[in-house]
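Just the one chain here, the form predicted alone, laid out as structure tokens.
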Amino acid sequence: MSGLSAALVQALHAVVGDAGLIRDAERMQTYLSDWRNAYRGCAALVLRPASTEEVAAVVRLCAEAGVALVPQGGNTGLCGGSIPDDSGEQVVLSLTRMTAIREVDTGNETITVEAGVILQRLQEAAAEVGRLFPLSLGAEGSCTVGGNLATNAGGTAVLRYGNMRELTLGLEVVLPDGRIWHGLRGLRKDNTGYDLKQLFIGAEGTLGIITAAVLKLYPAPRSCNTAWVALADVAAAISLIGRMRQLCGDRLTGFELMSRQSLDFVVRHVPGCNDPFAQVHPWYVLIELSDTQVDAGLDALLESGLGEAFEEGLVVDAVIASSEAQVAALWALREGISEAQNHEGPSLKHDISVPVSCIPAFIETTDQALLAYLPGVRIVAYGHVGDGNLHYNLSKPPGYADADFKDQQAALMQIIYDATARCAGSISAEHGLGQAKREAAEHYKDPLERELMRTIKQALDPQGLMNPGKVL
């Protein structure tokens, strides 16, 4: 119990209970970890306040106290952002207790959320009411509305609807000092100063706790198509989905983008999947139509465009799904990437964005530059290229040792992060800094936009204590 005096701990247990203090160290190991056990910590305790005013109340006894606090939702991220460092002096702040969906509003198209619900819960909530909820990821079982917000999550809808920036449109926090901000309207234009809510998107906890948030609904779609194309090379995905936005307008949903290594490892390591083509090709794109009317004609457009893409040389091969099954049985190759992947060892997670235009440079020529560093290595490419957000991960070459391998993560990290630069392009599209890539940003991010962001943080929380180390 380092660093926290028993009253102290007898005053957090005093606000959230039984259910909220968890100090046996076996029951806390959950949360001292995240999911690939990539990055592991300790803690003082952890926290699980079941309101927002319980959270107001830890924050204020902590701050007074000087003790740091991790927030933590599902622990589903990539960077370690949600867990605390080795002291053992802090302490972990889980909102996963604060399930409640507070109103729904379908004359206003929205649907007000605590930060710990489920994702999977908030889209099964809206589709009660004829309504959609388009944030969709693989980890969407278990990742919450808080973390999603946290790291400003993308997922595959985000060429049609956006990611969570576009998604909220109010939100409640509890600042560094305990106090909250009711920000929570559901307005659509509110041009009264400063965008305050855009300032903790995106923070992963530095600046304050989301607890609750308003977010935006759509119409459900009521007919979707959905193709799994074959292409010879990236340039030609460029040139597809610059003609199925033409022909398709926002009725194009999804266009991801997978590498043949990519469907290498899903094939091989999760069970049911499949490669739907009897031929191996080196890329191959997802494409997904949806509409809001029964008969839309989207397998008119589907095929005409595949069609005339395959007369221009474009697409190799192609299958369109005629059934809910095949439909689930294409999406699977796309989100089972990342589990495949975790069973070939160590892998190297690089979640970069360039302009749409340059991914097929920026593909070629890092992974020149990648395979001439450590030859052998396995590039797992794979993303949504309507927004130019890569997942560009890295498998150890067979029979490369695993320690080997983690010691050229520096190396390789560079390597991929020079040609990102190059690009113009950003170091992390929908991840996050976290502490994996907190020392990367000083180099790669602008002197003057990290000044800005520092300034933030001291104005916000001087001393310091929201989820420390992240980030900055």
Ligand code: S2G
The other form holds:
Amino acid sequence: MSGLSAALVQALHAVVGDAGLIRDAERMQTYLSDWRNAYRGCAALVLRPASTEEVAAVVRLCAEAGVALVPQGGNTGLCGGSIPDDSGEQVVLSLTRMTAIREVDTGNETITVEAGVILQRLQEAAAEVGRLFPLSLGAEGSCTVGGNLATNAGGTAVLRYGNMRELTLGLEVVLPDGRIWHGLRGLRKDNTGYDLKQLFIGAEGTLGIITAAVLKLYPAPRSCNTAWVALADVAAAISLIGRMRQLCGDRLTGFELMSRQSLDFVVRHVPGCNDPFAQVHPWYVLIELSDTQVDAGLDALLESGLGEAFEEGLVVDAVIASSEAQVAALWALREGISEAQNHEGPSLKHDISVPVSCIPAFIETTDQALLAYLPGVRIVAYGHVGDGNLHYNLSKPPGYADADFKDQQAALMQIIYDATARCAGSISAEHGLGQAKREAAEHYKDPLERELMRTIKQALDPQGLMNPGKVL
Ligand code: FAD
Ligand code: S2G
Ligand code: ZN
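I would like to compare: after the form predicted alone, may I see the structure of the form predicted together with the ligand?
First the chain shown before, then all remaining chains and molecules of the complex.
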């Protein structure tokens, strides 16, 4: 363990015990690269504290020794935010042993959970008391609440419920000096100064370690239905979401866009996934309605809304799911894109957001610019279009070498991010910056905003030991 003194390792071991300290190179591997193997690092140690007090103690010891910490949850992040650098001097601090559900307060409609709770477990705990915790994303089987908070995760239900910022009432955080901020308040109103929790949400572990949170619970939907709709172009999708919002109000809980290229990859690589239509179409949307009433007439709502749109030529074809199995099959088409694209060589990911009304022009002009620059590049455009959030991921032209394609990454990224900037958009809608987009943020984000972020970072983490090299 270069960099860590034997005394420090001994002191850390005294805090977390055998179960909480990994120094065996083999066992450390899983913590040192991301799920796509896009980022790889090495670490002096991996620590897995079992309590907030243990987190505080190890943070204090590392702060005193000037040792940098890399917080890690489920390691499903897409920007390398949870992967240490290659110095071998950093310590990965995994929160995966902190899995307690501390309190469920149905009277206050809140649940208090520790950072290592897997999102799917949290969803189940809410359902067990007849409630909904609405955050939902493809990695929910392995991502953790701590990571969801640190990346201000979004996913497919933001349209109706918002992202983690909106779903959180209180936080418990171990600060870079080891002090514990006991901010686990379940108050919906607290106007006593700065909203400090919002500093740590989306900070990607650069301001402190989130150890627990008070999260909002929502009424569980008791009826839900899904439609798969074919469209001639993206402008039709934007018109359709406006109509469905008007018609369905809060019952519109999902509206996901997918290009033909996305669907081709899924049908090709994800077993059991088939195109719902005989005809090929350029664009599709998945629409989900849900309601707390059992007989909310969602089918009729979908039929009337889509029927009218069909009559006016906005919709080319549509299918309304008639069973749970069909709902699941339609969602599998959407959720399978990420995995499917991995089968086509390197996937250059861009998680951008622009005003919803700009999406059609953004796609049209950026597609053209990309194809002019690299003929044959395959554009996998999909995502949470109701939030203005596009996953605009590129796969190499057929027959192109992986390495040559990766050599084009910076130029391709610049085309996309310049187009995003022209729409006053963001280069990271929901995945964060991590190490992947740190430089791009320096270029595309307002300099004053970056300066204010540095001021806050300096105030909270003057030694710069919290997840260095990420975000800033
Ligand atoms: P990790 O990957 O372990 O860490 C992520 C970041 O948070 C790192 O910077 C890490 O240092 C920091 N961190 C982790 N835990 C803590 C903590 N307790 N305190 C402080 N910092 C911490 N994301 C979306 O937003 N929307 C999506 O729709 C979406 N879909 C996905 C689909 C797939 C198939 C995959 C693989 C990923 C997807 N993601 C999506 C990305 C990822 O799942 C989210 O960013 C998730 O919130 C990360 O959680 P995690 O526990 O895996 O965090
Ligand atoms: C999603 C997943 C990430 C990607 O599926 O909504 O956030 O671009 C994305 O593969
Ligand atoms: Zn997403």
